[in-house]
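Given as structure tokens, the chain that follows is alone and in the form predicted on its own.
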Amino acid sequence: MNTTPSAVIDRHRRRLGDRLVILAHHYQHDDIVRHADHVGDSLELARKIADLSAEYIVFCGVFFMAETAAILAAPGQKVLIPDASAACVMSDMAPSWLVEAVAGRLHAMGRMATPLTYVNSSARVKAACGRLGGSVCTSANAEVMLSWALGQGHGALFLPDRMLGANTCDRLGIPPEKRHILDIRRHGALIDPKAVLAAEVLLWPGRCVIHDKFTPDRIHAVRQAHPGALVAVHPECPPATVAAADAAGSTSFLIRFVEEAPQGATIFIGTEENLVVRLARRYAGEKTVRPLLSSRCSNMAKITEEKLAAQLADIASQPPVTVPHDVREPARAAVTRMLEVCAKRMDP
């Protein structure tokens, strides 16, 4: 009997049949793409959701991801993860306990801010944010929903990844006077009062350690040494990057943005690593598509076929990723409304 991770895996798919899906978002390496059923970016796979009725949901993706898709699932299904220690650090960054506490201190301050947290946040966080009546935002969504937080009236508050706040607004053009990045040092005790109350969007001061690296210097090195190359990056970099590449987009732009360039195009990627080596693959020969920085996220890599496959081999013992109801109820709220808007405001 073939014993291989991969091997192992194909034969508890078929022993699961239906029972089973596997979700991967595309920073996986291709060891767990190609078995996954589903592969998109964090808006795709929480869509997707709603619409299995498979007992057990596999999500290959780092932790918070897993969260979401136990929040959207339904009764009796069961969400697994193969390395519950897959963290994000920018999700980190914006603990619960200290939203809440910078939260209370911005109301105590007369600021009503409709909150918008980015996906990449805890459920606790997406819990805080529904509790006070705002909701969740995905890269490929968060024009829509900064223009929905801000339609509340009261400006928004929007965290955890200034970097992706910010170039939302830049897209939105909101101007760089009315923002406002919060000084969440000590509890909040240092927030600027003056300035919380000028600002149109309040920025948390998140970022994500993987595309921070893109700067705009590797953009124009990189136009130096091969005039006519096209780049795009993520709206996790700095505004500065974004200015200074050709287009920037969620994962699925990016990828819609190398299948729609010329034939014979090069093209450089800022995302992590292992998307890029894969549209690199698909488009040989055809298109040149490199990385612009080699920038792989470490916590995406916990991930392994050899997880993969002690998890299905065992999967009826595994512990589910599980949200307490307190904080289920108010976070699916949260959520939910970025699916609802989006359905009215975005193309499917």
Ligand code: 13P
The other form holds:
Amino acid sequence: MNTTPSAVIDRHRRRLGDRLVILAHHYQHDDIVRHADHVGDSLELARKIADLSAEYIVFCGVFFMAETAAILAAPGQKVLIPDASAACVMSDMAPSWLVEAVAGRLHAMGRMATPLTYVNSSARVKAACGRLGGSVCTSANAEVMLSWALGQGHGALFLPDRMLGANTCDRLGIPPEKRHILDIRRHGALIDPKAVLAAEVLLWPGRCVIHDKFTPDRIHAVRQAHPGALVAVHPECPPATVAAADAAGSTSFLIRFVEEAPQGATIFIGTEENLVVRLARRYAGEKTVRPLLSSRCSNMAKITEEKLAAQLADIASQPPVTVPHDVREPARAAVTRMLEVCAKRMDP
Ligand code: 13P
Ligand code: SF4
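What about the form predicted in complex with the named molecule, after the form predicted on its own?
Entire complex below, previous chain first.
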């Protein structure tokens, strides 16, 4: 009997049949992607959950993604992740106790900003946003959702990614003087009330260490060495990088950008390298696709074929991802609000 992890996964997928669905984020390695029933960006995968009737949903990505699936799953469905220690560094920059402390201070200052959290955040942070009438966004719908939040009439608190927040403000034409990056040191005791009251959008100072590495200098160097090359980056990159690129968007947007680029084009992509390597292979001989820099998410890489095989082999006794009821309900309200707003304001 073939005992390679890949063969073990195939056997258990056959054994479990319709009872199992495997979801994978675009940043997963090919070794995982090849076993997935659905591969997508954060928004696509969150939207998918409602259509799934499988008993087991195995999420290959980082923990907040599996937690979001657990928030949206139907009663009786079990969401699993092959390694629950696959955290997101950016999500960890906004612990719920600190978000609640800062939101409390803003409230005490008379600032009623509608909170909008990037999906890269814990269930507890999503719940805090839900309780305050706020919502969630992904990189694919940040403009739509920030417009929605501002439409509530009190300004917005965008967290945890200050880069996605600033890039989205740029797209919506909200000038820098109407934004304020919060000082969250000492539980928010250093927050400047005047600046907070004057700003339209308050930005939590989180960032992604993977996307921070893509600088405008790197884009200028690439353009010099490869005249005519196209450059597209993820909106978690700094605003100056996004401004220097030809385009910016979610992981699915980047895939479409490569697909729609002319034959023979050279395209540099600024995002996690697993996706770029896959695109380079898919278009080999037609287009040249290269990473803008080598940058990998070590947490995404924690999901391996070995761990997936071990989880499937023992699926009935594996601990599912759980979210306590008092967190799940307000978090679900926040995520559901996002899905409803997107259903109305975005193309399917
Ligand atoms: P997407 O929303 O494009 O899937 O990106 C998620 C992410 O974690 C990017 O670092
Ligand atoms: Fe989080 Fe950055 Fe990894 Fe995305 S690439 S999961 S934002 S650490």
